[in-house]
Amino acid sequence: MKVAIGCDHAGLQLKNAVIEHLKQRGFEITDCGTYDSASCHYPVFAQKVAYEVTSGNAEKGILVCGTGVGMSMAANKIKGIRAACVSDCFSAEATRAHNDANIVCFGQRVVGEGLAFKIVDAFLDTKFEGGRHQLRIDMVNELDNK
């Protein structure tokens, strides 16, 4: 699987060390930046993994900043983007169960690096289950018609 990647400033080392993670699980990465520590604006590296995803040179997207509040926000203006903000494992399943997420969001100053792993793994193991849950998404996605 291609999984795309950014992060802001505040998300660096985590971002870095997921990256890690995932490429010795065998997924496909394509890091969108920020490369160093210097200040930077999330919006923009929000709409880099927003794209890859869209555009389907990525399956799926992660995105860190402190919180990962912000980047979801950023994410979510993207059309067909589905962006969650998540802290736990459990919600990350759920995301992708229900929801069929395509990017999940988290915070390095929110989450530690072994959840982040675990976080990441829910969230790209888990597949949308469809069925009922397929016209909630349908309803969500006619909103970015609106």
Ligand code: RB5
The other form holds:
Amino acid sequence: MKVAIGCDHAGLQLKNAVIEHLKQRGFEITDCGTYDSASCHYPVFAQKVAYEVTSGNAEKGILVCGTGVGMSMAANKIKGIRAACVSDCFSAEATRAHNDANIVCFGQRVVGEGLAFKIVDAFLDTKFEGGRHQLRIDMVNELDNK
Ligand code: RB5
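Show the same protein again, this time as the form predicted in complex with this ligand rather than the form predicted alone.
Everything in the complex follows now, all chains and molecules, and the chain you saw is the first one.
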């Protein structure tokens, strides 16, 4: 599976650790930056990752900032993106199974490396259940037009 990943300066270390973890698991990673610790603006990287996903270049996206919140707010502005900000494995799994989330966001100031690895594993390994959840996803997608 191809995965796009991005961060701001506040998520750099955790992003790099997650990249190594996922490469070891055999995922193909597109690193959309940022690439150094200079202060930068999270919407720039949220947009880059979101476009990788909506264009089909990547199947899923991962965004890391200080909290994950700003990244999820920015990514969700892009039509077709369902970004979930999570800090636990249950939510990471459920947002795939029920919400068909295509981007997961979390914060380097919130979760440690070990938990972040478990979050991305749960997110990438869980399939959307469809069924009754598809109607709700259709309703969410309709909100793009409001
Ligand atoms: C940067 O200081 C911080 O505001 C940003 O990484 C993020 O947490 C915003 O939601």
